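Given next, in structure tokens, is a single chain: the form predicted alone.
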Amino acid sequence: MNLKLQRLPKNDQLQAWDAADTLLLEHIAEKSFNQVLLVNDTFGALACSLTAKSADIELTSWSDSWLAHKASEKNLAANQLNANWQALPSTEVPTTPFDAVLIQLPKTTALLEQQLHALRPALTDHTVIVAAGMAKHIHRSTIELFEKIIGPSPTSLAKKKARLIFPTVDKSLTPPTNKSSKTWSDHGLRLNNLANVFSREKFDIGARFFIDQFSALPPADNIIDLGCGNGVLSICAAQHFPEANILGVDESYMAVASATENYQQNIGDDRARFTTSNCLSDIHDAAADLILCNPPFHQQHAVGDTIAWQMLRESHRQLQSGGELWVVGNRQLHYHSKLRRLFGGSRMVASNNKFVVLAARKR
């Protein structure tokens, strides 16, 4: 690609596109579209390439990732592309009859299931649908999902370890029930989890271990739940601190929606708010005296500590003097070394054979 593309968060070790993006763009290179729905365009590679090809094309980027939308905006601007482009959160449903729907396969099958169910009513007999992914992530169950919800879905041969899927709409098809969302009860809580929420089917064991240590939390009036997911840490923090204000932050639209609903269902007051953000980089009005964090160690299929590093750095910035960051993570991630560099040290609150809970105080 002859474009300047960058990941968000910035990571110079990884490129902002993959062979699946390239294969999809090669396949449609000779085709012309007016209105295109881009599904899961991770860092804007599809949006930038299509806009560079035709400035008149109308693009809608539908994603569960707030970061993906911001990365697309930044990459379009960096390449001086004046795109007719709009972001559509995953919690909204595309309704425009599109000429083409271009899908980058998401990491989770549940999100793909939800997206296909939501897409089906907007598809016409003339809609060109192409899905792309790395071959190792396209299983028979992936293709069967397209066939059960959309219609016949032949595939391409693998090229540079990527493959394409070509679904065609079968109007006579009766899709199965959408089971992408899950509701379960645990720890005295009832939690509704949309398709792309982390650990949507059961209590995350790291979060469970973390919550078991909440009786040792220091007093706090302003709490941030960084990477809030379904809001379980916010809910339990609200139970421990009945007067505290709570801010839950996540880059997933579905996580923020789930957390908002779950907090109201389990707590029901107005002390908490939940918002999308690139970690805490867009939060400027919430000085915290306690931050709770269960950092991810991957972004889509890429494993790394870039996001965790950003979470820890920005937590240090956001905390008031004397405030504390509490982190849970797998033992092998060695968060204590990162906290030593940022905070000058940390203390171990609890550990077991898999997880460790660490606390670091801002001086």
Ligand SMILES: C[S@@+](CC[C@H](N)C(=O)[O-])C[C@H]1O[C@@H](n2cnc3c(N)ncnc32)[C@H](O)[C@@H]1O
The other form holds:
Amino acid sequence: MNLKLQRLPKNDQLQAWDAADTLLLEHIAEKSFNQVLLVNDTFGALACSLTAKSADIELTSWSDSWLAHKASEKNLAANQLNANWQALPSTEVPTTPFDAVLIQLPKTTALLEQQLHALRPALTDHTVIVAAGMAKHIHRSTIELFEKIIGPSPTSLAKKKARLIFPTVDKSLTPPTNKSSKTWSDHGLRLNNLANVFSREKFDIGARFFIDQFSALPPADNIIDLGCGNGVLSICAAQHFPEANILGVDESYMAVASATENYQQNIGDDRARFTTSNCLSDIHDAAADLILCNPPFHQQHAVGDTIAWQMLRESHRQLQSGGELWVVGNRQLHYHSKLRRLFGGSRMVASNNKFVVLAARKR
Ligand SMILES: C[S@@+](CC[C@H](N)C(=O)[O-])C[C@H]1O[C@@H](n2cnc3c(N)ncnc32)[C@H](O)[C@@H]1O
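For comparison with the form predicted alone, please write out the form predicted together with the named molecule.
Next comes the full complex, this chain leading.
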């Protein structure tokens, strides 16, 4: 790709596009479109390439990732591409009739299911639909999902380990019920989870172990739930500290929407607010004296600790003096050594054979 593309968070070890992007772009190279919906364009590789080819093209980027939208904006600007580009959060539904819908397959089947159901009404007989993914992630069940919700979906051969799917709309088809959202009850909580929310089907065992330690939390007035997911840590913190203000942040639009709804259903007061952010880099006025964090260990399909590092670093910056970061993690992730570098040390609050809960105080 003849473009300067960077991931967000910046990671020079990993490319900001994959062979599926390249194969999709090769496939449509000879075609020209006016209005295109880009679904899950992770770092803006599709937006940048299409704008570089035709400056007049109108692009809507529909994604659950706030980071994906920010990365697309940054990459368009870095390549001096004055794009006709707009971001559409996953919690809204695309309505414009598009002449092409280009889909990067998402990591979870549940998100794909939700997206195909939401897309179907905006598709016409003339919409060109192309989905791209790495062959190892395209299963028989992936193709069946397209066939059940959209219509016949032939596929390409694999090239450089990527493959394309070419769904066509069958207007006579009655799609099955959309089962992508899940509600579960546990620990006296009832939590609704939109399709792409972490621990959508059941209580995460790390989060459960973390919550079991909440009786040992230090008193706090302003609490941040960093990477809030469905809001479970915020809700339990609100039960422990009936006077505290709570700010939950997540880069997933669906997580922020689920956390907002779950807080209202389970607590129902106005002490908490939930917002999209890249870790804490967009938060400036929180005056936090306690940060709770169950960090992610992957971004899309890439496993790594870049985001966890960023969360710990920005927690240190954000905390008031004397404030504490409480973090839960798999034992082998060795967060204690990161906390030693950032905070000068940490104490172990609890551990079992899988997880450890650590607390680090800002001096
Ligand atoms: C392991 S989950 C924890 C969710 C919830 N707190 C719990 O304990 O069940 C990590 C969360 O971090 C979010 N996340 C990932 N990258 C992020 C980023 N750069 N900024 C903010 N949140 C992020 C994910 O969307 C996910 O909801």
